[in-house]
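Presented as structure tokens, the chain that follows is alone, the form predicted on its own.
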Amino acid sequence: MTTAQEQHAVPEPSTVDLTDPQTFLDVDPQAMWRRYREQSPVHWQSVSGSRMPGFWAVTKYADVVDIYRNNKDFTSERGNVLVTLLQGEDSASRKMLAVTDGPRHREIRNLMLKSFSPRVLEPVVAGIHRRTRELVEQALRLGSLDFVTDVADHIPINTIGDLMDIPAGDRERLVEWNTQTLSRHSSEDSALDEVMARNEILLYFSELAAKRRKNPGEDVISALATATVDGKPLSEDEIVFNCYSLILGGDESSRMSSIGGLIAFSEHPEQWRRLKDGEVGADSATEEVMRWTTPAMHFGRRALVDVPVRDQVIKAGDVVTLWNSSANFDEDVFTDPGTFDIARTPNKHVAFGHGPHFCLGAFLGRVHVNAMVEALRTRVARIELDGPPQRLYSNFVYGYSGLPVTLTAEGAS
């Protein structure tokens, strides 16, 4: 239950603006979402200056999972994050897997699963662990560093870059565009930067896909560029938007979880000790890091028909946001959810979403975070934060643009 002290410190749901990225910098999210779950688990938020009058914020785990599963009464095709849902449309609708429903969604998903199934990716796993160990060892030689730019930024992008055969010299640019597309470094950055970054990525993949169509290789872009569904090739928009989706999802989520996991271990020394001593394995710790960090704070849907949820009726056409960052801390599902517990079981978090749109790259995301947890466990003796983490300015990604740390190697005095 929310304490009297928290009641005073945490604003009423009716006064919170979930569209404002500053909200997620100013308020303790765990305390804020606890209050939503207790007082207004299906909450209507009015919005001014938008095509849509407002949206529903759904915060209980059971309701979030039910709506994720229900692709009959809810659609992703009008957008799946707040920024596009409130515009009333998504330019990638029916071109990108995440905002496509029905038979076309199944066809494109099955096509892409050929490149992203655990069986196909198994040979990649050893390389991810090797690359992560090398980066952590390099960080240990530096001693003091920025964990974001010196370590985390280089891992997922190189894996997905290898799978898509993106030239090594282009990858750093793509990481920066990715971050700008989903978030801003601060409130001083322009929303126009987000649009420009998205357009840069789309143009980049349009040019790369054209080259692969002429000279295909063994990579994912070539697979999309030369694939057929019912005897017909994918449209250029489908190829480009799904490349965009892969680079975005494949990089951002596991990168932010790895950074958040390092912070969590530094702030919870007893859990760090349990990991180091081998009391708890890396697989279990990985799942708790994913739950604890929940980089994708929400996803969204539009209602196709009137749907009752608890004591509210979501009307046809309404925007519905599903807050993973609340569901993953729901007391009805997770025992003592405000405790970082790397031995937590069961741990059925929704960090990767749920249902028909469950993240295609979930296996790869887990491998990236697992590799980081394992590299830290075996090679790092001490983690010391040298200053406050720099948070991203976003209502979608809970993540970081900078993290000054000192890492001490095992065996160092």
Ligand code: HEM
Given for the second form:
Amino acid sequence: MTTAQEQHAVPEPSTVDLTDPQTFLDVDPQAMWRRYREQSPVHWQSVSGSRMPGFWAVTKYADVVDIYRNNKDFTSERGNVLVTLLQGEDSASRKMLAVTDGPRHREIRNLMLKSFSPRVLEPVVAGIHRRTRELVEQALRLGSLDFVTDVADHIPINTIGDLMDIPAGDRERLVEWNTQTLSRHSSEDSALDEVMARNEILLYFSELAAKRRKNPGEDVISALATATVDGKPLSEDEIVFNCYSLILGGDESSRMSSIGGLIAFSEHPEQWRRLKDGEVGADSATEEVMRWTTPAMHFGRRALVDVPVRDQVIKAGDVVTLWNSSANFDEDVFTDPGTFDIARTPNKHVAFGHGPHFCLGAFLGRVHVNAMVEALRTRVARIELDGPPQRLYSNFVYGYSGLPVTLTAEGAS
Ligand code: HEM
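The form predicted in complex with ligand HEM, contrasted with the form predicted on its own above:
Every chain and every other molecule in the complex is listed next, the one we just looked at coming first.
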């Protein structure tokens, strides 16, 4: 139940604008979503100035999981995030895995899984741990640093960059384009910057894919560029859009989880102690960091038929958004959801989604966060925030563009 104090601080669902990134900077998200779950778990938000009249915001865990699972009645092909869903279409539809359904989705997914299954990726795990440890050690030598730009920005991009064999000199600008595509540093960056960044990435991969088609190597781009499905090669658009989705998915969310994990440990000294003492292992802590940070706040679908959900009917053609950032704090599923508990079990969070579009890179994402938890546990004695974290301006990615911090090494006086 909400307390009387929160009733004042937390806005009514009817007054919240989920399309406005500012909302996610102004409110306490845990309190806001609790209000949604209690008062309006299947909530209609009208939108003006958009091709669609509005959308449903679904916030209970059980409903989110049901809709994720149900790709018969709900499609991803008209977009899977609020921005594209409200435009009524996604230009990558049926060219990119996440916005393809049916048999083509299964075929391309199986093809891409060949490069991202735990068995295939096992050899890169040790390298991720090594790189993360080195960066954390370098950070300890600096003492005071920006954890985003000095540490986190350099890890996932280099793993996915190695897997795709992206020249080292190009990686920094890809990180910047990724951030601009998915979110903004502030309200002053324009929507046009987002579109331009997306076009830059697509152009970049179109050139790289053409080279790999001629001279294939052992990397993921070459695998896509030379693969055949039903005896036919993938189209150029399929290759380019899937590279785009790998670089975006592979970099941004893992980075944001690791940063959010560091903040969580700095704010919960008791959990930090349990991790340091070995009372709780890094694997369990990693799952709780994933739940606690939930970097992909929502995904979405279009309904193909009328579907009753609780006391509402989602009509054929309606846009539905599924709020992972609420489902992962649903008190019907998680005991004391507002407590950061690294020993939490069970912990069946939906940070990686659920069902047929369940994150293709979940294994890799977990390895990244796990490597960070492990490096912090073994090398760092104290984490002190030197100022407020700088939040990204987004209604999709929950994350940070800056985090001033002082890290003290184990054994330092
Ligand atoms: C799908 C989250 C890391 C590539 C998804 C979905 C979520 C998600 C929630 C479901 C989308 C939907 O249902 O519409 C995350 C988080 C990550 C992460 C939180 C890290 C902490 C990665 C990595 C890669 C990746 C490392 C690439 C190697 C993809 C792809 C899909 C996807 C290609 C589409 C799968 C499909 O449609 O079948 N991710 N992801 N993700 N993710 Fe991730």
